[in-house]
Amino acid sequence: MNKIAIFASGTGSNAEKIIQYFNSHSSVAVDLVVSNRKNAGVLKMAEANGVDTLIIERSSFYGSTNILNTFKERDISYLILAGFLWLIPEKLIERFPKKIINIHPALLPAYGGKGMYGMNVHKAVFNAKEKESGISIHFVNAHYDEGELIFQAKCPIHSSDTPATIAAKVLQLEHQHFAEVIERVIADQ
């Protein structure tokens, strides 16, 4: 069984879709949801879906091996970033090569990097008068949004769109594709 740990900082709509997708899967299971915010909605959602949770603090995440030990004890195979806002430390990247997957709400390499998350991305896309946006799913490396691309999906932007309507279109793509791409990556390795 390939066990997944999902990292999220917010409400967890992508995490919930992933949990539901793998709920009765024969070879993949969501084992743990990790958050850096003790009041994040993703924690309540995970508990409601019967998934264990872990709250991490910055000093421990970057300065100790506690999280590595937890993943080893739980036999975690893949780390999935679904709206997690911290840079992943080298120790995790080294331990999980090509097994840490992130989703980004834009067509990388455009609109990526530090500070480019959530509505910040959609406002930047809107202000640049782009004709399309979308999602990028990629492996994680030591830099924000610079890992090897796995998958992209696009949606058109019309003159009547706003940052909020762009966000809704992009979220729909995230929910439609993220779990399937995760499944494909795991099956291919």
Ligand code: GAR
Contents of the next structure:
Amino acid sequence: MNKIAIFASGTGSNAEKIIQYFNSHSSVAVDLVVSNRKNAGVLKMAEANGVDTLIIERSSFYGSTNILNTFKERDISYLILAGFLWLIPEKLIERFPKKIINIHPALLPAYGGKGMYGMNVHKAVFNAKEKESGISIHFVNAHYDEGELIFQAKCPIHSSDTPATIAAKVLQLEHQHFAEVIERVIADQ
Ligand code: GAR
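Taking the form predicted alone as the starting point, write out the structure of the form predicted in complex with this ligand.
Whole complex next, starting from this chain.
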């Protein structure tokens, strides 16, 4: 069984789709949901779905090997970032080469980097009068949004769109594709 941990800082709608997708899957299981915010909606959602949760603090995430030990004990082999806003430390990248996958709500390399998350991204895309946006799923390296691309999907932006409607279209694409892309990466490795 390939066990995965999902990292999320917010609502966790992508995390929920992934949990549902891999429920009773023959070779992939969501073992843990990790969040840096103790009030994040994703934690309640995980508990309601019977998935264990872990709240992390900045000092131990960056300054200790606690999380590596937890992942080892739980035999976790993939880390999925679904709306997680902290930079992943080098020790995790070294320990999980090509096994940490992030989703970004724009067509990287445009509209990525520190501070580019959630509505900030959609407002920037809207302000630039882009004709399309979309999603990027990529392996994670030590820099925000710069790892090797795995998959992209696009949606058109019309003159009637707003940052909120762009966000809704992009989220729909994320829900449609993320779990399947994870499944494919794991199956191919
Ligand atoms: C998603 O749109 C994801 O792409 C984005 O946060 C949202 C989380 O939504 N991630 C980033 O912006 C990372 N830079 P969710 O909590 O409903 O899954």
